[in-house]
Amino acid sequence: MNRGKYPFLVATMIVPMVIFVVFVISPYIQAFYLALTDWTGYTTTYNFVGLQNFEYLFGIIGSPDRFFWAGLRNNLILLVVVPAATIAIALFFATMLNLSGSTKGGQIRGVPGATFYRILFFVPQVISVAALGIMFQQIFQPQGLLNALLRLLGYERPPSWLADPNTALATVVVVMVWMNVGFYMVYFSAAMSSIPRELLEAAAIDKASRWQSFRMVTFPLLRNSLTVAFIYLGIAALDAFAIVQLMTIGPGGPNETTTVMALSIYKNFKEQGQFGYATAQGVVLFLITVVLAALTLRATRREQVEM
């Protein structure tokens, strides 16, 4: 029997295995190369100049690159702010439903309705980025709903949201966090149905308050989905393209306040004609995500061996 396995696992896995070399490794080498070139984007033709292209993004050539550097400053301002609001508003609804509800027969249950405001949470998933970033372009205008409804509160003199550089980017954070918030709160609900009730019952026969049995259960229990959900929302700060794209002046303004790495690699594509240039942007976004990936894997794996 063990003869004839391993030549029909061979079998199964070579047409996906190449399909996995074709369209994943491959564009992957193919950039490292091009990073590596003059290529615009536009001929057939380009010349291998080495990593000039880094030295001038690093400033070892010349000056550093002002745009891709403010781009990683708002980056890694993103890379904080949204996965942190994120997570704490999405484990609260999702605490909120599933944990807050009525205890009968030693039972704790969610809050009546639960499904509902689940679907409801859930909606901004089901709406287009292009669609979600021109609606809150009008809704942040000057002329917009939300300044209206300031008026009508009082405020004579709202913010110009989008156009001050002290609000820009928090507008950014704010929207990003809306979209975001509906999915992660019903993939937390989704991992805490799987914790034992018997702990949670457990914790309420012994007068645990919610506080301490959040603390002490159910937390510890969502380590892990914490920490997925810390990694997607991490790659999604730095990213952040199609918001700031749609959303902001310029786009990327005022002032670079709002422009993230990714609008620093399409301009200087397509805008341009430096595509070997935007490549090797683009080489060193991708260092930097694999990086705090794997940092925020260790970190994680070495909590869970000494717990």
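Residue numbers count along the first chain shown, from 1. Just so it is clear, the structure is predicted and the values come from calculations on it, not from any experiment. Note that the rigid core is defined as the largest set of C-alphas that superpose within 1.5 Å between two forms. Compared with the form predicted together with its partner chain:
Superposition of the core reveals a Cα shift of 2 Å or more for M13 between the two forms.
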Contents of the next structure:
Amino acid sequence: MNRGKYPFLVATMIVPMVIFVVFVISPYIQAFYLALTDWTGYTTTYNFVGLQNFEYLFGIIGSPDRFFWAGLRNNLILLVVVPAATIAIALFFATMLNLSGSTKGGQIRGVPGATFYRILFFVPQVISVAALGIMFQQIFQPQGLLNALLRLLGYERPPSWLADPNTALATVVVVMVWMNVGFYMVYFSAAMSSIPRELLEAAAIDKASRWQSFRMVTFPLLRNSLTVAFIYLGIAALDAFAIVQLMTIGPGGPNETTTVMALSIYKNFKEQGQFGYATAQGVVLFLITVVLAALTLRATRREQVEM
Amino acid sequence: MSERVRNLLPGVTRRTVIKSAAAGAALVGTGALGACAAGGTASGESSSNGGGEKTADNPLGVDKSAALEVVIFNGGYGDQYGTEHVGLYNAWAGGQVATMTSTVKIASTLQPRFAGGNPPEVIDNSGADAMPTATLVAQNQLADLTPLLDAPTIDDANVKVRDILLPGAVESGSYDGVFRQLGYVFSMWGFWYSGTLFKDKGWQPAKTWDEFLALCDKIKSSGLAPFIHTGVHTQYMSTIAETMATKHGGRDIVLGIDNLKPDGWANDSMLAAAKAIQQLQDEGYILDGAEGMDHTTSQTQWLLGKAAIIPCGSWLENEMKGKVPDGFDMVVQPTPSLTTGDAMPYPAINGGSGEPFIVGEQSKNKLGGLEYLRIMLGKDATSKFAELTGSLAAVKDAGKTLSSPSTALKSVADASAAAGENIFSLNYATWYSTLNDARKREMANLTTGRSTAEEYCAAMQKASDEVAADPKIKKYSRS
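Having seen the form predicted on its own, can you show the form predicted together with its partner chain?
Then the entire complex follows, led off by the chain already shown.
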């Protein structure tokens, strides 16, 4: 009976595999090759230049590319702050909406109105990034909504947010966290619903406080979901292109305080016509992301809880 | 902007399994670029240009039966004028050979065409998604337009096209001395104000910087912010600084900056101009919050009467169409002279021909492209353009044929007539996009008090020196 299995597998897999190879693998391979050329993006021919693009990037020839490395610095700041803040807030909301209400008839519930809040917090997820970028640009404008509110509250000289190098990146962080919290709240809610209620009820019977049952029961059982969330958010933090390109002054400014690596890639291609060089930056971004993702997976692998 | 990149990112990060997601999203930077590259294997066949016989009606020798593709940037000037111009070409050719498409995404649409060796004939390379002209020139992708300059005009066989273009038009469209892009629309930079407001308050437009500061003081004491600018697009203020410095120090300032000279920015004229702008900030003459406003926001605030004077280009009226209050009477004046001993007279302006039209070197009907440009510069085409867009085409005497122009258009035509030969423009920001980034960055620092005039000049000089020393950037020069 096993004879029919192999042709069946081939028949079903061949189309997706071809599509995957043509549209995913082959562009990647081309990208690695293009990083070694001087292609501008506007000619039919180009020259192989070896590692020259990487030498420019690392300043072995000329001075190091300040825009790209400022982007790396900001990406790393985002990588530290955005996942941590998003996950902390999303966990808090998920706990409040699922496990922190009154215990009726032995059932653990969320706070009153949990369903309403769940929808409310999820709304940012369904708005397009372009709309969000424009919206927040207006809110954080020095004469915008936020500062009008702050002036009403008595702050005579509120910060100018995106126009001030001291507050610009923090503003980007706030927006990125706001964009992501809703999705991870729903994600953690789903994970929490798979936690056996008996464990939480047992903890309650043992007079565990809410904080204790969160720390000793909920949190360890969510570890897998947290790993996934960290990796996804880490990738989002290493990218951050769309919101930075749409919202910040420059974009990437003031003084390169909000630029990210992907923006440098974009600028080098689009504005400077240096496709090969832009691709070399893409390769570096790729390597950094893979290394960080691998480290995250390795660091969290052995701490899984057996159930 | 690349929709492709923006759309790809969330899709990849959310839908892929963990490990491959890590690799996949990381590759977005490289992969998205690679995806654009896929078409780059076409042959290097050169265009065929032969065909037509040279006659008085057809001085360039175009094959009238050959197809012609025109791509218009559908921005502030719309695309209706393109339709009209294509109609004029078809009438000339005696058949429906020319077609027009319009888009706001020039580079996204046309980069694959260039990479495939099949670009359109005529391109209006403008807007936020314009292609990098310097790169196209360096790769010999743009046709040499010199034959057009030496051809007779449509309207008078005894006048060459070269002679009806504005002063500086050939120079500013030339790369290493070869004419590659035709700026079609006349534009100029200046200080704008409401004629009605100034008349009501008895304020006089200032001709020198001292007068300007005195005027600002007067305006401020009346409770109005004297000055507003866009802090998001600080290239506007940078252009003003360069204009004032050039009027102060003469053409050498333009040449020094464009040719990346070691004293291009570090000189007395540039410093004087930077100090003038620093004064605006120090004296509190700039409206609070301007540092975070984009161009349309700042222009709206100005129209709402929150500030008296705004620096902008001559497209301002057209850009704010429908938002100008009745009786506002917007008027432009040249930037004030820094001193009474400036090298150039007060009417000198930073301006010239914008809205760059280019012809693809590899396109099939290159000569037809040149002919199209020749037709565009004829009186029929330029008056149609002014009628449809409220802007002047960049040919001499375009202002003379206006019927009942607005105060804004009239002030532009007057300023251009008064300037005469004293029209100049700088090319460095188009030639070197890293310097365009630098000027935006450093002007934002200067106008918010984060740096002084001295620091501004030093930072710009450093950025210019870095470009001069960067081996991967193709250099241009002018004289």
